[in-house]
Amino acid sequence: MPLVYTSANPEQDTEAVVRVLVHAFAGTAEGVREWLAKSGWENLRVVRDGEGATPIATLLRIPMAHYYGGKPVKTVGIAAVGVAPEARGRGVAKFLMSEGLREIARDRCALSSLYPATTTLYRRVGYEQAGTNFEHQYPVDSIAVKGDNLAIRASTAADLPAIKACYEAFARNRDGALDRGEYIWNRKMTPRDGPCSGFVVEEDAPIPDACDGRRITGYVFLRQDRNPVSGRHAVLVSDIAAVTTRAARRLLAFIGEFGSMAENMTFLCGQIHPLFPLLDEPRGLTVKFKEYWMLRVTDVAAAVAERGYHPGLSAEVHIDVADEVLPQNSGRWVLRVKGGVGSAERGGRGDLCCDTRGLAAAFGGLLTATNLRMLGLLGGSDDAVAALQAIFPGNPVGHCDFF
């Protein structure tokens, strides 16, 4: 029978994706049901070997967005990819991603995004590497920064859009930031160790959404992890953002009153966090390498219009993408970036070369244009890559969440 790509029918299939879950991820029955209610079923993709039988692999669709050059850019991010081990060997996991990917195109959305569990298979299908995951951990007590007497409380419900109106003015200027969609903040606010608390910092200051007559111009979402045997804990933080050098010096501070009785504070994130330079002391951070995340271009006209650029470029490429799951988006293209704007149209020379592995790592920026070329995921003269780079250029820094 031919594998069927279809959406997930919770009346007639929970039990069989349940499954598929349990044995992929090694996780709980329970765990999984409740994960599966909180996701929402409508994004919840199979693949079945029939049309009309028991699912044999499961993907879930996050939809959001990621940053670049400040404006976001849309993405469908990708989970919970499953195959039933006695389906296993047989190319599955390709065709639901190849399915999954033609989807993704059909609705005109640029990219997509993954956290991959095997970077072969998904490398496969068009995806390269594009940014980076990192457990960045430092003794609470060595946090010395001076807040001054900014006030901070906890957050209430009321406090959401204004958090989320922060968290946007945080992340615009950060490639590959999320624009998060309710599943992101659902993640930060009860990760699946256990919700958090959250604190917020307010002040006057120029950002949208007032609360309460004040700003939130800085936020945290932590938790603590008691040690049974030693008595103390660590701060687990999910979540930490701020507008202004006050309320990201207040929220250190903060955290490091808990130095009394918490060990060590822990959070993931890219290379690097950008309230960490605040820290007086850096020595005492350890960096832990998590995995990789990436990202595959579905649509290289959206994406290459959807994305800001500085606004002082005017630049020109002329490239030619080979991509053998979406041919839609094969063969030569022009690239053009003037005040601050982008398209991408057929026709041109062909200067440059690449897959859509290629082209995805020089859209992310986690390697430059030049390096790629290096690495044999570009092909072409020094001119055009240096217009590639100027276009797409290298942001090794990052801020991505885990999803």
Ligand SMILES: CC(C)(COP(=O)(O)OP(=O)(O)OC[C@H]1O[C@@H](n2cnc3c(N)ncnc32)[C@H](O)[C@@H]1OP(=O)(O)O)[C@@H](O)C(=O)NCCC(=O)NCCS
Given for the second form:
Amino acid sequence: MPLVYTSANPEQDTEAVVRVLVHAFAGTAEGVREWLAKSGWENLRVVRDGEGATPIATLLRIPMAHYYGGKPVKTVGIAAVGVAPEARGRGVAKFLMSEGLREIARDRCALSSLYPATTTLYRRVGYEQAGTNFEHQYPVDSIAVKGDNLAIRASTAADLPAIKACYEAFARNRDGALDRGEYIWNRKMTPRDGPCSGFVVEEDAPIPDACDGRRITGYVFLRQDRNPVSGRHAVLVSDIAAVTTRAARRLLAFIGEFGSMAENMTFLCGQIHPLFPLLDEPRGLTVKFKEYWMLRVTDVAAAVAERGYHPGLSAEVHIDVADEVLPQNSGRWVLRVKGGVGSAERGGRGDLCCDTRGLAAAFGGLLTATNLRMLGLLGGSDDAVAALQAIFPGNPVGHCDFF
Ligand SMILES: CC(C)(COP(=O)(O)OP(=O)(O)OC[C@H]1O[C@@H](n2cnc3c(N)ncnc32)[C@H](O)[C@@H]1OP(=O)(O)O)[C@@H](O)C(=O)NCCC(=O)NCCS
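Next up, can you give the form predicted together with the ligand of this protein, since the form predicted alone came first?
To see the whole picture, the full complex is given below, headed by that same chain.
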């Protein structure tokens, strides 16, 4: 029977879908049902072994965007990829992902992104590593940041629009950061391990989006996890952002005030979080690699048009793309950038060549175009590579040197 990719029907498919996901992630049926209810069945896709058959694989679509160059570029995040244990090893996941990508491209959505449990599967359909996720841990009683007298208060549901506005101002200029949808906001406030408490800092701000002349300039969502042996606890920060120095310092000092009973503060982010350099002494910081996240360009023209560019940059890049899964992206493109706006049009000389992995990696900027050529993900002359690097600036961080 040919495999079929379709929407899921909660009336008939619940049992099979729950079974696939329980085996995929070793969770409980109850936990999976809750997850699906929060995620929305309309975002679930399944593979059936023939028309009308029971689902043997699942995929969850999470519509949102990534900021690049200060502008949101639409993406469909992918989660809940699972294949029933008895159906594995015969190309079902590859079929599921390929069809999922075709659907995303049909909707003219620029990108798709995900956290991979196995990189191989997603590389096969054109994703490449575009960012990182690390666990940062810092002893709470070592947070010596001095906050001033800025008031901090518990957040309420009514604060959510202002919290989101604060996040957007904080995240917009960090390439790859999410322009979050409801799915991600829910996970920030109610992570799987338990709900978080929110706290906000407000400052006078005579600006249009301020509420009564005050504006939320920083917030934190955190959860305390008690160690039954020591009686002390960890402070698990699920989200923290600030748009002024005062708010940033106040939030860190606030976490430090848990220090009489709290041991470590734990937070997941990239190599660095913009607030952490405010910690006076990074000596106690431990950082553990968790995962790469991966990106896939699903619509070349939309991806280039939606992202932002430096307004002073004027550049032209001729590139030849190979895309097996989405052949409409294959072939020659001229990428033009002027006055902060980009476009991709058909044609050109094909000075550079890459497949979708190289394109995703260049677009994402985890490595520079020069690094990508060294890795064999991109081909072309020095000048052509430099031009690509100018329009999709890489984000090199960290040193291999010590001095
Ligand atoms: C990972 C999983 C989805 C793969 O499903 P599958 O139907 O067996 O995968 P496919 O047969 O379509 O494999 C496609 C490619 O991925 C590779 N692949 C699949 N599982 C892999 C694994 N665990 N490790 C490395 N490569 C893997 C295959 O070798 C194949 O590559 P090839 O084209 O070179 O042969 C399935 O094992 C599963 O449900 N696992 C548990 C849940 C999970 O890990 N989900 C992913 C969350 S991101």
